[in-house]
Partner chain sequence: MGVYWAIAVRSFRRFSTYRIATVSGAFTNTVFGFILCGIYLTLWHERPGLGGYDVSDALTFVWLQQGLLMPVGIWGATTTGELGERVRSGEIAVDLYRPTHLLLWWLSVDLGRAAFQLLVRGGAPLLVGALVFDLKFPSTPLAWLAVAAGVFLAILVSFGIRYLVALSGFWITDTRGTEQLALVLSTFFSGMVLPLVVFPGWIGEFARATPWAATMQVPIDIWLGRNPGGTGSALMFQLGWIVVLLLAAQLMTSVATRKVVIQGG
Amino acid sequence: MVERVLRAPSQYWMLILMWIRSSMAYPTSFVLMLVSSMVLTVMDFVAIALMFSHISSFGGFSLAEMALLYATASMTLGIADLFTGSIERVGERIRTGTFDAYLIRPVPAFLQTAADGFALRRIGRPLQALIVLVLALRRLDVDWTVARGIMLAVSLVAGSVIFGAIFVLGAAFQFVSLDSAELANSFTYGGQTLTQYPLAVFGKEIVRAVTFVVPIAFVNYYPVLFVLGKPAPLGLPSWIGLLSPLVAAVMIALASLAWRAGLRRYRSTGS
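Answer block, the chain by itself, in the form predicted alone:
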């Protein structure tokens, strides 16, 4: 077991390297798709910027603070989508019976599924988010401390892990319901859209749901509140953002259990 865990990173890298070489065989096409990906994803922030041409704050957030929310939400989803987004295609593999091939190869089925069709062009989303993040940090009026700096950096990793775990949970559910990829997308892409805005503008039921049920509020919202020194909603402590790594660890455990349960339930197509 320990040997398999130690070999996993190199095996995953070999798989995605194959897909990267494939995509780079047509460099012009790759650049065009990368640029189009960046342009399409940044339109969400353009809409936010246009909104601030008529208002000075939204939900208690300035434009620079909204830019920080947007950048962290978009970057974490982009990283998760880059490395685990392909796993949502497992339902198609199960329906066609091609998932069986993953089970007889000397590489974990999870790694093969996560690396399947690895699309380097997806790096466009985190790249444009990084640009927005740099611009936001330059305009923010924040009393930076070591704790706030570390919290921001850690939240980007923890948020990516949380989104990645949701991708895996959605894929695991497809062992039961084959046509449920869009259900997971509602929590990943839909969650990114939700968390790029202050959750305080939504109803308390929504805030409770994304805190205690599907904890996407820990992706960026609570960590950003800690960085900006803003109070948390629902009477929660201001330091709740510090729990983001713990939430990420719990989500990894749940995703692992769900994936293993899905594999045990899998009975092939019979063809």
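Beyond the form predicted alone, can we have the form predicted together with its partner chain?
For this one, just the chain is written down, with no partner chains and no other molecules.
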């Protein structure tokens, strides 16, 4: 077991290297895709910037504060999408019967599915988020402490893990219900759209749902509130953002259980 876990990173690396080489076969197309993937994700931010040509604050957040929320939401989803996003193709693989090949190879099926068609161009989203993050940090008037700096850095990792776990949960659900790839989009891309805005504007029920049910509020909202020194909604303590690594750990456990249950349930199409 321990040996399997230790081997996983190098196996995963080998797999993605293979896919990267294949995408480099058409270099012009790769560059076009990388650039347009950056531009495409910039659109979300352009929408916010366009809004701020009409207003000066959105739900109590200034443009620079919104930029920080946007950058952290986009970066964490981008990193999760880069490393685990391809897993949503599992339903298609099960339907066409090609999933069987993953079960007989000497590499865990999870790694092969997560690396399936690894698209390096997806690095466009975290890259543009990084640019927005740097711009936001320069414009923000934050009283930086060590705790706040660590919180921001840690939340980027924990947030990526939370989104990654949601990708895996969505994929695991496809063992039960093929063809439901788009369902996961409402939690991943929907989650990202939600978390790039101050969650309190969506009302108390939504805040409760994204805190206690699908905990995407821990991806960036609570950590950013802590960094900006803003109070948390629902009378929650202001340090609640510190819990985001714990939430990430719970999500990993859930995702891993769901994936195993899915694998156990798998019966080949047998055609």
